[in-house]
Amino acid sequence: MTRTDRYIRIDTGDGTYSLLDRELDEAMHSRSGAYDEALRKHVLPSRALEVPRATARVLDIGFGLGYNILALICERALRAPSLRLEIVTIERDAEIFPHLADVRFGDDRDAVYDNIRTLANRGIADGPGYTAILRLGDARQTIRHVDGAPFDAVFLDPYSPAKNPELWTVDFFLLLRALVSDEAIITTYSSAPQVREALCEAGFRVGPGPSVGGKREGTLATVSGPIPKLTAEALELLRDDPRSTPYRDPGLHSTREMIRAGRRDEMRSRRAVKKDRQAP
């Protein structure tokens, strides 16, 4: 694999570093510290490493540097040694891979980290405890192909939902519906009103998630599983504001601005009713 001039590396506050993408203009990670945003804003509140059973299944949508996967395995071994994980990891974009030659953290992180370049490198890894398997593709397609027992629980990572609507619709999350259990929870960093709206829409509860580095609350979101409660005005608040129309994507083939268009055309629409129950 070789390097384009699409992602540029920026280091972090933890002293692990990220990626900026040029063509979304955007970062991978909280400047703040990337390996702390996978554990504190994933691996942690997910609870995956409490699962009382012997195996853990775990799904992550953007894998990006790896990081979220690595944190899971490295707190496997400190909390839950006997717990095995099989963790499915989707990616889009294989020119990132690449980059991960230069990851170092300098302790024993690197020694995990060697089998994230292999899971990379050839879609499958196993180490003391786990496995992984990566699927490179549009997570709206590959997803459909994840086979096995359902999940325990989701690291939704992938772009915002401004610059990466496809991975926050309704119809997506419904997809995620079919693949995880009651009690799973899925972490994602995103609190925008439209991502939890979808998610309700699609089955779920959703609650704050943890906020890391200085940014704002992330969302939990669960069937029937144990998250914290949205306020009372929080909700009250999701329900009327017109910004939280969902994104829509009823074929999950759309392209973005096709997306992002019928949002538009939604919030337009749910801003007349709004406004004509309000005249006098």
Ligand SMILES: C[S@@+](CC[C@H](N)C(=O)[O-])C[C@H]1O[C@@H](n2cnc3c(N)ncnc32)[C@H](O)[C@@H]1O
The other form holds:
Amino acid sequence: MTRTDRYIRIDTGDGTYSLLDRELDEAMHSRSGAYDEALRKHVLPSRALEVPRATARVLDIGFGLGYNILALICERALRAPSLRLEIVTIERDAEIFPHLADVRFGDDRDAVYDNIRTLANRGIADGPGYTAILRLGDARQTIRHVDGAPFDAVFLDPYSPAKNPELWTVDFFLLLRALVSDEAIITTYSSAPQVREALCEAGFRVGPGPSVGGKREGTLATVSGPIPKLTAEALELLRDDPRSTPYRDPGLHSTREMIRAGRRDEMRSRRAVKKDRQAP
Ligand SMILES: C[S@@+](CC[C@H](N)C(=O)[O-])C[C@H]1O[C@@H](n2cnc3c(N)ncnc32)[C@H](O)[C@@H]1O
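The form predicted together with the named molecule, contrasted with the form predicted on its own above:
The complete assembly is shown below, putting the previous chain first.
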């Protein structure tokens, strides 16, 4: 595939490279450090490397430059060399893949990254202790055909909820719920109340995820796995604030604008109900 100018390179604080998606005007990673974010926002809090079995199954939503998977594979070698990883990753946009050719770390990660390129080019790759499969297409559809469930961890890493709402809806999270074990931990960088509420409606408990690079905390979600609790203030926001109105996408094929408009309408009704309740 030839390179388009939709993506331009940006350098981040830990010396690793990211891409700016010019169509959405959004960077793929935190400017403080792309690899560092993959490790500290996803790999470590997911506890994927602590699974008390011979194999851990990990689902990665939004392959991008493949840093989340890279960090997972590199950390396995350091922390859990006898654990086997079965990884499934989903990406919609193959226009990203030519940009993987530019990624260099100047250390041991380069050898593993060669395999991440193979994964992007062939849809499958394996190495010491892991196999990985990439499914190309809109995650709302491709996720219905993934093998490997139940997953022990999910890296939920689309663009921001406002720009990429189709992967932050109650309906998409219900698909995830059907694919994960009860102990599985879902990791994401977003702490938006509408995301947390959508996860709760889909049957998960939510808690705070680590804050990396001076950014706001993220979110962890699980049915019964070990995650920290939300503060009373954060819980109150979920219970009572119309800003926690979630995105919905009942047929799983709505446009982004339809999903955003649906939330605006529902939020308006919630505000009206709240105002009536408060009226003397
Ligand atoms: C923030 S970037 C992911 C960064 C990536 N996890 C990494 O480690 O480099 C978000 C990714 O989600 C993908 N994406 C957005 N909407 C999608 C959809 N509906 N289905 C599948 N992938 C999607 C984008 O193309 C983009 O590559």
